[in-house]
Each structure stands twice: as C-alpha cells, then as structure tokens.
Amino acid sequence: MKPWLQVTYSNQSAETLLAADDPDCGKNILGIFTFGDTHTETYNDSRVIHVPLKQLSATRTEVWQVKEPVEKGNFKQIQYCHSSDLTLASISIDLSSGTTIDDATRLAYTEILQFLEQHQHCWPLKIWHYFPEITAGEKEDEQYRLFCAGRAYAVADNPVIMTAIPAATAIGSNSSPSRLLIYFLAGRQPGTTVENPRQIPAPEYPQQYGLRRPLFSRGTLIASGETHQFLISGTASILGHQSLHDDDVREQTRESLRNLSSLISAGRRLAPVSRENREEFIQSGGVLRVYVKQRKDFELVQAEIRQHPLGQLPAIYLQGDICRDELLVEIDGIF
C-alpha cells in the first residue's frame, strides 16, 4: 500500500504541472512548492506555494501528490486544499508595514488553531515557517526568541496543539517585500511524537534559548494503513541542546546526518510495523530538503551529504540562515 503522500522534485514550471494535472490518472496534486529569492509569478490556485529561497542545485518544483481527489478553500487569511486524509494550507503575514514577526506569528497561529478546531483534519502533523533576519537582535529581542514568543501566546490560548505537538522548521528567508510564510499538513488523527534520543526535546530547553521556549516535536509519524511516513523536523549540529563545531561546516553536516539516523532509528521502534520490515521503512522512498547559510558551503555540504546512505535520496539545496547564528545547516525530511 501507497502512502497517502508522494513526494518528488520535478525540472517542470509550476504553470506545466498543473495544466498536466489529471484527477483520473489517481495521482491529484496536492501542492507544488517553488523557490527562489525572488517571485515574479502568480498563480490563482491555492495548491501553489512560492518559498522564498534561493535554490543552489538545480532549479526545480516540490511535487505533493494524493490518490484522492483534492478540494480547495480559504478561511480568513488562509488559503488551503484536502483530500479525503491531508490538508495542506498556508498562510502569509506582510511584516513590511512594521508589524513585529512575534504579533505576526501570533496572528497567524491564531488563525491556524482557529482552522483546525472546525476542520476534518484538525491535527497538525508538520509545520513550515520561513521569515526574514532569523537570527536579528540580541537576547529576547532576537527574531526567532521573538516568533516563539508569539507562537507561544497563541497556544497558550488555545493549548489543544500541545497534546500532539507537531514537527517543525524554521528558517530565515529573503522574502521581498518581508513577509511570514507558515504552511503545514494537517490530517484527520494526530502523528505520533518522535524524540531524538540525542537531543533534549525542543520544549524542555533551558532558558538560555528564550523564555518562551520552542515548540515542536524532532519528527511526527504517520500511518495510512500498513503503511507509515515520517515528517522529520528542521534537524542541525545539536547534541543535549548545545550547538557543536562551530565555523565548521563539515563537522557540522556530519552531526546532522548523525542526528537524522538517531531520529530514523526512533522512528522505526515506534513503528508498529514487524522486524523484518523495519530496514526498509523509511528507506524505501523520501525526499530531503537542505538549508546551507552560506552559498560558498553548498558543494562541500552536498559532497558529505552524498557518502551517507540518506544522500540517495533525492534533496533540494536551499540558501538560508537557521534559527541559530553559530548553525551553517539544516535538514528536514519527508520519508
């Protein structure tokens, strides 16, 4: 049996793929993400959504296919599209007019819960968050220290999330005009939480990291009959909760994959899937999405990337800053 979500990367323009777009073929599009810095197109199709980040491999589209037919709609400032076992949706906040990424954030997360509580699919099973100058200001006034905070205020409002608390990346983008971007997939039962046995969970973080600490989960897994996927959270050179090697990026894409194999390895024992099949899950398909800050890092990151078994895998290679200055990169996952 098929996941419920296929994922692939495709050299085809957004415009292309949805005039391809067939409902009775039995793979109905559920999202197309594109890239880059810059955004000059438009589409009138919800299931389209634009990152705001340069692409440093080749120049190509994320494909998010269903077997079910897929529906569109908007609630507030949201824009979304389902099927009969996922939604996709996707929010955006304009920060140019002055407004604080913490009210943004906090509006936005409003909104969100607000959508979950009268949606079919009212669990949050992986959340996207890009925004401009992450790592900009000092101590609680830092952008990032400031995104949890509002993020924080939201669901202490309406703490249903924190029952499930859902996977999560966050990066910082190059958005102009500056804006905040949230996407995330949502289904009809919660994922089940996957913790890094590595790494101390994001929520228990000492204060040194804000006082209103993180919120999301290393990894959520998710079953569609006997089979299961595995949305894997913004994962970098964390050991406990303190960064490592720093300045070195090397060092530091080699403790990511490290870090992603204690998460896979998590996953496969929470799995209800047998001995014999647990080699296989999660190795059988999957996509990887890699954020290195500096462009001058790109091909040593993708070369150390590449001798690990998980560099099989097809990956999209993105400039961005990650949530902590002294952090060169950043890996998320879908499997």
Contents of the next structure:
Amino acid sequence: MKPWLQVTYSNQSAETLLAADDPDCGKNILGIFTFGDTHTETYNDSRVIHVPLKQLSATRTEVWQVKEPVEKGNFKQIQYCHSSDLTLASISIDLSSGTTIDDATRLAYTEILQFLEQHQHCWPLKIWHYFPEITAGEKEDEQYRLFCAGRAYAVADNPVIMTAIPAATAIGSNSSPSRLLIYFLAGRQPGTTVENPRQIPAPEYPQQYGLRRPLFSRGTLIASGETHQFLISGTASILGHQSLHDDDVREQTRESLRNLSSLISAGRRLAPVSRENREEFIQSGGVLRVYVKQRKDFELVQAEIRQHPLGQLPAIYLQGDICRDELLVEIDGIF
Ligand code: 3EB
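Can you switch from the form predicted on its own and show the form predicted in complex with 3-(2-carboxyethyl)benzoic acid (3EB) instead?
And the full complex, kicking off with our chain again.
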C-alpha cells in the first residue's frame, strides 16, 4: 500500500463500504466518491462526496484509504476528514438562487484559503472543481473564465497558496439543483510542483484564454523516502497553450496521453528516487479518471486508452464538459 493514499474503484455502495470500515485494520476510509447525474441518496457521513457526472463505465465508487486513523471536522462551510498526514476537504455552494459562478468561486476559495492558513495540513496538493455549463457565455463572461476570475480574486486577497500552486481539475457538471463542488487534498508537508515541458504553465497562458489566468500546476509529487504519490491535473489535448485536433476525439485522446506520459517523465526526474526504483514509482498502482464530453465518444476513447501502457491502470469514465469548447476529452489521475 502506498504510504499515504490508496485509491481504488469498488462495485460496492458507499453505505456498504462505510459499514465495513474497521478502524483497527490499518486501512481507513478518508473519502468515498459516488458519481451520477441523478443524486437521490444522502449519507450522514461527510466522507461521501457525490460528483455530479454521469458514469459511462460500470457503476463504481472511488475509495480513498489511508493507514492511519482518521478524524472528521468542519470549518465554516468546509467539511473535512484527516489522517496524520493528509486532509480531504470539500465545499459545495448553491448556485440555484442566482449566485454567479465568480462570486461562488471567490467565496469558496476565500474559505479554503482561511482553512489552509489555520489547519495543520496547510499545503494544498490537488483541488477538483465541478460546476454546470462551464463553456456557456461569451468571452470574459464565459462561465470558466468567471470561475478563473473568482479564484484569482480570492487568491489575490490571500495569496497563501502562491508558494506552491496545487494541481487541479475543472469540469462542467450537470448538477441539478445547480451547485459548485470543490474538494481538495492538503498535506502536512508541501509537495513538489511538476510542470509539463510540452505545455505552458497555466498561470502563464496568454490572455486570449481569459484576463484572469488559471491558477494550477500540472501535477504535484508527494514523496517520503523512496515512496511517492503523483497527483495529476486534468490533462487535455493542449500543446503549448493551444488546443489541438478540433473535432477529432481519437487524436485528442492520443495527444492527452502524450501529455500524460511527458508529465510522468517530468515527475520521475523530480522524484528523489534511485534510478532502479523509478519505473516502480508509476507501476505500483494508481487510477485514471477520464472525462468524455460526448457519450458517443466513450467507446473510442476507452479503446485508445487501453492501447496505451497507462491504459493498464484501473480507469473510470465520466461524462463532463471540458473547459474549452473544442476539447472532447480530459484525463486526470492519482498514481
Ligand atoms: C488546461 O490544461 C485544461 O482551471 O483548474 C485543467 C485542469 C484545466 C485544471 C483549472 C483547467 C483547470 O488548461 C483545463
């Protein structure tokens, strides 16, 4: 088992998994993710986080487990669960009563930054964002750009994360009622930020993609001695700063896989491991999450990924919009 976090897919329900959670077995549940665009079940355990995206592959839950005992807590609207080294925290903001995505994001980030300032695990490692209609609206009024603006304003007011910008994923969801969901992993120790040599760092994108630039890194490496974990940002068919292969989902998938491979090589070079252990760093497990914009592309995307060495890893396929209208697929993962 990885030193911090073991991520697996399970065919069991969150309820069954929680009922079997045994605090003495050395494998404790830090979080459980459920998926689907209809959300009827409610759990009275804040460790269950529902991601409002339809699942295209077989119905499964994603389970995050740690070796150490876990404890739950609250801070303002944030719910969290932590072990001795890691915290998984989430916040969800209602958008149905007219709150705009920039205001909601600014509010959520303001609370997240305050939380990180006073929490023992003050280093954000990766942060996931899901909100409806990500590509709706024109130019600077596009939902994704407004989201970037809200994030940028909150961080400008309280720049605690600027010393180590976390990895991230931002995907368009179908939640009804409409909500912004943000969850994140934070550590007692900082990770190493990894950029992809094939891509311009997102905080340096030219302003044609928005006046307020996206604040995320391509990946975060966390290491303890010879063991590692690599948290990978949403990776799409972008070379430099430009989207490639408009309308060609097969080529977009291949380009995304090239970007993933390139990022993993960059992570390996930064990992303080002996040369012999470098291969093991990725091969010792991990999972992929694949976001597919159109249901009809699922089989093709899955076939492409399965042909790739990374396609050996367990993968989950979710239907969601990517933050640029021309992009049809995006992949993130935890290794
Ligand atoms: C990209 O590479 C694709 O704004 O937090 C990926 C991951 C993307 C995170 C974010 C956006 C974000 O620019 C989009």
